[in-house]
Amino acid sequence: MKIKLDLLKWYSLIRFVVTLLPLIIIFLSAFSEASFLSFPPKGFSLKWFVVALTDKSILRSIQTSLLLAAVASMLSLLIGTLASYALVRYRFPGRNIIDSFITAPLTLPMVGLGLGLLFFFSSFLGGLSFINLVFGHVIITLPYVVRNISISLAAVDKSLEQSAMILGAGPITTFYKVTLPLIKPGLISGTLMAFIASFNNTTISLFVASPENLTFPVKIFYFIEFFPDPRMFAISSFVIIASLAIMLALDRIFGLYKIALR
């Protein structure tokens, strides 16, 4: 038993290092004086942070990604909450098919899904636009919301909702006053996962985004392919720090770590 625990500790440590090491390399390389991607960094300079922060195309792509992730996660939250309630609380013909259809993007190849969306938008919805980009991101973020809310909803005792109705509360009041507070962990974790999945997505955005609506991951992809320099490391460092700050803030405010363990 002790050997198994030791192996588990070493396995967890190795996974932690492998996950964290690329982020450390990116952060340190951002301070390089060289005009090309290199590690270890050549000298120490903040010039690439200045270059990244003054590049309007990069700032515009970050703004697009933030707006896209916010809109997509909010729409996924609205649709996913209603879908989860129907799937968990009711039994109806085709329920399993609908559930499989919602979660299908988690198993489908992203390249195939992106190519299909490209042809669909080009053929039926008048080409590429920000609205179509939001539609594509809702498809890939909805499963995260549905799964998290469904788990929370399944743990809620139906008798609590029934008691509220017996005491005179209508279905909408019961859902708003009783059900929503009880599934708050699923709402928070599902929305957060949807936001992160949307912000970090490259494949769908690469197919669906128009030149006027390039997202930050796609912008990084283009820069690495055509203009490989440490400015991408610099701006990525900001994103890494911001992501960690958001996670710590959410953990501080909502107890996200405890939510994840439930």
Given for the second form:
Amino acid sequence: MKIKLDLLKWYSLIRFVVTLLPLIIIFLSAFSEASFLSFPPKGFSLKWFVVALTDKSILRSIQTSLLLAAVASMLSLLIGTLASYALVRYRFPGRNIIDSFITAPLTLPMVGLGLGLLFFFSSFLGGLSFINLVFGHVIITLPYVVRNISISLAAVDKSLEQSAMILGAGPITTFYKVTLPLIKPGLISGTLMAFIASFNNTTISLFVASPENLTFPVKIFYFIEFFPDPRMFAISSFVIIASLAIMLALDRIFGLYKIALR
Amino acid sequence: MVTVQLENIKKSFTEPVLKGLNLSVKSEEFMSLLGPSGCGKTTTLNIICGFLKPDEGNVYVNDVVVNNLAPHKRDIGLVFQNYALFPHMTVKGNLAFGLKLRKVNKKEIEKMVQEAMELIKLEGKEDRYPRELSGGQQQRVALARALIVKPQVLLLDEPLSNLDAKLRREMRIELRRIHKEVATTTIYVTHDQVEALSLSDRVAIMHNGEIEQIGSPTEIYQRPKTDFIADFMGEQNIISGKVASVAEKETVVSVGDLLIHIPDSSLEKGKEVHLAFRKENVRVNKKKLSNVNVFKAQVIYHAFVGKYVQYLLSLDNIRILADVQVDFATQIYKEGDHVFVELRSEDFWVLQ
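Can I have the other form now, the form predicted in complex with the partner chain, not the form predicted on its own?
Let's see the whole complex now, leading with the same chain.
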């Protein structure tokens, strides 16, 4: 037993280090004085933080990414809830096809999807706009929402909804008073995953983001390729810390773990 | 007065499930729908609730056709097998749910919840969540939640099948008491004949999407009409024979070489009939004590089960079961013993 516990402990520690090490390297390198990417950092300065946080194009890309992630995840939440409800609660012809169609982007190579979208947008939807970018992102965020909500919904017995109805609740009241509270964990985790998937997505954005709508990951990608200096380290560590803070705050507000464990 | 009436209800999914079902439940009556799984009883229930629409036929509640009325407008109480209590609400929240939708004021809700808690004897547990209650307690909350809105009809879908045997017995008594107290017209769906017999004013036996017999529990038990019901209501002896002679008060049926005298005189001579008799009505003696309905038999198997002895007996080529009550003075026959089997003519009835 003791050996097992020790093994587990070591395993956790190694996992932890391996996962965090790249983040720590980025964080430390951000304090470098040098004007090229280097590790271990040369000297100590905060100048790259100043450069990064005053670079309008970087801030704009973060803004674009946040807005994009918010819109894409909210749209996915809306469409995903309705789609999940139909898929879980009803049996209709083509149900399995629609289900696979929604889930497919999780398994398809994104490069193909991105390329396809690029041609689709430029040939049929008048080029690359923010709306088209949202469209592309919803395709990849929708599966997260649908998966999560479907699982929650399948766990809500139909008899609960039927009980509410027979007690006098119409379909809408039944959904708000019974179904919605019971699938809340799935809604929150699905939307959160969708948000993260959108915010992190590089491949799709690389194809379909126009120069005025460059997302943050794409911006970093271009910077590394053309201006490799530590400002990207600085801004990345800033984003990492911000997302950690947001996760902690969400946990405080919604008690994600508490909900998930219920 | 009739509260619920089903008129020629037909419903098919991939195959026909209900084939022209007729049923009327009187006001304040406790009616059981009894049948094996797959006989269509749950479909019937869903049609009464409005969760399913019948392909044909009408559903009446208090003489009003409700075919096109949505479930939430039907004023029906429903208790599910799995209780279906809202897990995110307390007991009180569950009970108040239907009242709030009916815009009952807060004070009144408080009072009605208290009364309901007294009815189900769960005072003081208002603020518990369903998962903090035992199965029997959840069951009673589900019942109270259905009754608190004073529905015109109460439907119970196998409500006791998730409880253990002891709790089931207790809940049967509770259900009976509560029904007496609230006197709501009740339809009870079950596959358990003991529940149906002990609770109901009338029992409707369902088989293959039709109602095969409706009657009081004693009628159903003592005079099942068909082979199926006789078999479903517990192991009975069913033998087939031919009507040999018909007289005014007595008909004789020949079963092989045996001649069985029965009181039924509505039969025609030469007709093939199925005769049934209950195994507890069979008497087993060492000597021949009478001349009518006494047959030579041999014991094939016997088992002592406490209050009685189960015999498997062979009469010519017919095998019958007999449950014979025993006390310390009764002789117990062993395999191979020759005995006489005696039945009263009124113990037989003819199956359709």
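Residue numbers count along the first chain shown, from 1. Keep in mind that what you see is a predicted model, and the values were worked out from it rather than measured. Each form is matched to the other, and the largest set of C-alpha atoms that superpose within 1.5 Å is called the rigid core.
CA movement of L13 between the two forms equals 3.6 Å, with the two forms superposed on the rigid core.
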